[in-house]
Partner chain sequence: MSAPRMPIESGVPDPFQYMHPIMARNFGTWKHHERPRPGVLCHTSKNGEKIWTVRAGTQRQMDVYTIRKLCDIADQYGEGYVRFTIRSNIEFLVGDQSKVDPLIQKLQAEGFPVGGTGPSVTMISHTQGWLHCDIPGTDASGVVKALMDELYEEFINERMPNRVHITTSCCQINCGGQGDIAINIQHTKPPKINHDLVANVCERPTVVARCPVAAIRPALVNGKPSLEVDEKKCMCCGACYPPCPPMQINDPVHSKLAIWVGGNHSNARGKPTFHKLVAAGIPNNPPRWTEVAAIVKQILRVYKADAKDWERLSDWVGRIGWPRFFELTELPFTKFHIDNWRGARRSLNASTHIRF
Amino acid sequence: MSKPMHHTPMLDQLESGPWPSFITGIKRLAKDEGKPYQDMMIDLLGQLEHSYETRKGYWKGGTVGVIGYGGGVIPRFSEVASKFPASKEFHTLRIQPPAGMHYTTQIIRQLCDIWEKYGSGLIAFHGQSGDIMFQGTTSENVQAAFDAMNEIGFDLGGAGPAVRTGMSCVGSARCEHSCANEQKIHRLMVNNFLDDMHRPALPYKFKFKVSGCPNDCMNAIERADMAIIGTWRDDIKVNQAEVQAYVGKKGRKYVIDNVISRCPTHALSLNDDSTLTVDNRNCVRCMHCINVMTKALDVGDDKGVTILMGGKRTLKIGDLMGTVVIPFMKLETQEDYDRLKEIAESTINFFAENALEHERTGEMIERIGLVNFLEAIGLEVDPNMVSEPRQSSYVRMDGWDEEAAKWFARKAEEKTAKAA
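Answer block, the chain by itself, in the form predicted alone:
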């Protein structure tokens, strides 16, 4: 016979609103008669209610892992185990998802069956690092659960001061805006840095995320230490017949209010004959017009990626958006992918050797300066990286013209070499 349910009036309140509540899911698991995790979930509800009453968390860390790995398991031991013994251990396994998060129903059922046998039945698709979060198991079952998942082809992800699993969008499988092979990039990074995921040895975590177009569905720019964003460098493709059809359907006022005037750089203009003119030199690839007028507008044909470094959420110096370090890079040949891998390796190696403890890449760049960072990883400074001119007017300007001429000459040589 199962344990009696705890009295949980404060948790019950969380189910009273209009939105679905995680409490409902946990209660359902707690009512699964005969399941090995039932008592664990009953006491989990009791401990959570106790935390709400006392306004204090009672989970502490520790050391739990699988043979040969240094990370991937999040240990949670209860400090109130005497009151709630069935939930005294509630460890989480981080499991790497397929790139682009493509699953078959058969695989999902297998994963669920494994977690019902060895864990709590509570699963989150997906965590901030991209992993499938298998939440709630005992120290005794950690190894057995991992072995069962490994048997069907899954591996632990990153945790702690390590390279994290990474995320990639569904990409060209379902999105016509895709400008890069997101899954290939993702797998390249995972395979290359697998040892850095399994055996944490960095000052702090390092995340990479891949979005196939500037919509950035993975939120890579604001969340990833290395963000790889698909983009294009030629003109937006315009189907004028579809533009006219859209204007005829929605009306000129609607198109002007919702498309033309919302272009951040005023690069769009609607002509008298209801055709569209695009000032591509001033287009910043915000994707708004393409998202609204999907049939009429599309991304260009000269596709590649933009690479940004240093995005993160609040830590020491607040939120940081990624800084563009490579405005455009083609990814067509194996040499292109090797170059991408080299940039990632140089960045992680420099981060490992020069970042302070508990410091993210973006904070390191702020501390040492972007110029020093770019020099360290072997990238040239580009004038497009200048966010604002120097505020001091007392600057020697003699020699600037010569330096600018050198820069333009170097770019012309690169263009000639590529054409050859």
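If you superpose the two forms and keep the largest set of C-alpha atoms that fall within 1.5 Å, you have the rigid core. Positions refer to the first chain, counted from 1. This structure is a prediction, so every number in the text was calculated from the model and none was measured. What changes on going to the form predicted in complex with its partner chain:
- Annotation for Lys31: C-alpha shift of 2 angstroms or more between these two forms, rigid core superposed.
- Shown in the overlay between these two forms, fitted on the rigid core, is a CA shift at Val386 of 2 Å or greater.
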Contents of the next structure:
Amino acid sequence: MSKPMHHTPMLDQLESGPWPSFITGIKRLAKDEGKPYQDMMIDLLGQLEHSYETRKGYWKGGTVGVIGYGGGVIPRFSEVASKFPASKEFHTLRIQPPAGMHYTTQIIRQLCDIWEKYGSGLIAFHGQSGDIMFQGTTSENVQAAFDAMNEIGFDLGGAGPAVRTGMSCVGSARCEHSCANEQKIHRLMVNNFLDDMHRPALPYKFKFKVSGCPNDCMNAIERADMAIIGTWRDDIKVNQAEVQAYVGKKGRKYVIDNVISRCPTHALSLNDDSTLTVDNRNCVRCMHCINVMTKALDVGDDKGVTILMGGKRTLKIGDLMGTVVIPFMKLETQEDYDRLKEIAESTINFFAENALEHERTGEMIERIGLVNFLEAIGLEVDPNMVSEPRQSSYVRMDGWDEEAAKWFARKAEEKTAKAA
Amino acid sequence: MSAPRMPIESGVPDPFQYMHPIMARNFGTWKHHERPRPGVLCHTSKNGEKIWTVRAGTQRQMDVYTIRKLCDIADQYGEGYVRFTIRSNIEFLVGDQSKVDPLIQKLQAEGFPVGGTGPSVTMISHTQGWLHCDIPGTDASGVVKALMDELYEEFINERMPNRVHITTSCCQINCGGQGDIAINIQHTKPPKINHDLVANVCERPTVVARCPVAAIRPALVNGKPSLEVDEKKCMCCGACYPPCPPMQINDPVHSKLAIWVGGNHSNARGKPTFHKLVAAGIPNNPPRWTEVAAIVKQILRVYKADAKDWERLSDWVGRIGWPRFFELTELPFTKFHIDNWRGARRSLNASTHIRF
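Since the one above is the form predicted alone, can you give the form predicted in complex with its partner chain too?
Let's see the whole complex now, leading with the same chain.
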């Protein structure tokens, strides 16, 4: 017979209402007679109710891990273990999901069985880090839980000052907007830095996120140190019959108000016969018209990626967006992918050696200036990297002539390459 | 004694082994999609094959019984393949259209809302909170459950101008991320320092370096090495608390909630945007956070009534202007809304562009 349930009047109120209740789920585990986690979940509910009453959290970190790795487990020890002893240890395993978060029910059931045996029975699909969060186990069971998951093909994700778990959208697996092989890029990037993930030794975290098109469903620009985003550089594909069908269905006014006039660079024009003209030279690949008219418009064929670096959340100099460091690169051949790997490697090497402790890539770039960063990782400046050129005249201009000559030489080289 | 088992450093698993065969077969060849009803997507590939997706909301933190129930539904009513979205919605994938309606009915009967597609309020992406985090000011899971109960009808319908992404964060680090509407903890008082513990628990130079406004300095308090905070400089961000838990920033009364709007990750129409402060000083009031819910619902009500089709919240405010936003939502505009942090001048109006 298990210990009695704590009185949880506040949590009980989260069991009502139409949305699925996490409290009901935790209670189910707390009432699961004879299961190894039952007492832990009873006390977990007690501690959570205590937090609701006092409006304070009661977990502290510590050092818990698995053999061979320095990170990936989030240790949690209770500060109120005297009141709630069975949940005194409640560690989380961050496990990397398959790229794109695809699962068979069979593999999910296997993961559930492992967590029922070694953990709390509570799993979050997924945490903000992009991991499956196996929430709640004892120090003693961490290794066994990890070993069992590792044996069926799963590995710990990142935590602390390390390369972190990446994210990629569903992309080519189900989305017509996809301009890249998202899962391949995601796996290539993260799996190339497993040492930096599993043995945290960077100044701070480093995140890769991959979105297949500029809709950026993975929030890569806002959240990733290195955002890789699919795009294209030839023309938007227009199926004029479908455009006419759409105009026929929705009316000219709707299409003008919701598609034509919403184009940020005024690159669209609706013709008198309800076909569409696109000024592709001035299209910025924002996706709006394609999102609205998914049957009529499509991304182009000359696909590749734009790379932005330096996105991060608030700590410590405020939120930063990633900014463009590669306006466009193809990702087709092995050499293309090798080049992408090299860019990531030189970035992380430079970050490792030059960032201050607890400084993200974006903060480092802000501190040293984008130009110094570009020179360090071997990238040329490009006007696509700025919204506008500088406004301040307070700058040393030594070497202007050489820099201008470099630009003309590069342009000539590009012209020759294009002609060849 | 045998040698310890060393990890297999396998990294990110290959998704193809778990992917619905129609998706694997048509990888990279999708042509267009339709939304036959809220919560359902139908994608057609260039090869003529179709796949239906039925999207349902979950509580994110799930017990194994809930997860197995979802698996049972996928096996009996679907085809055994699922995926999750970035916002913890589960997607059931089927190649057979006739399975869609029974699948929806079963999900609804088992209490899983079907929706979250197109111009709906989809599931709130959130941080962990009191259940597991070591520095939380609130319980994001609870806030989310309470809010999604209130926004349920907007999840199962597609009647917003455009999609609405809400996020919550339990501290100002904002792990929940940017959102059309973001509900985040905002501390309003400097940390309370337990000077007996600082020397033993905290690496003091690290803590001094962590402060964004250089308000922390080493000090000797009651003969013990500790830290002190210049309370006039301190802007109560809580950055010192993770590396130094004796600098308690969370306060049952003074840790408030703030609401921010207009964050948008997409490049569609305008460039991506960060969310902006609109409301603060909201009590952190478990278990149902009714004060937060009231403001969120008010903002959504006005947005829904006033925005045009395809306008995200940021697009809408861009068109009508911030003064009108505050007028329509009846939220107070205060001195705290005017930025004084890095690059603040860029947020000031340097023109005579004023709406009357």
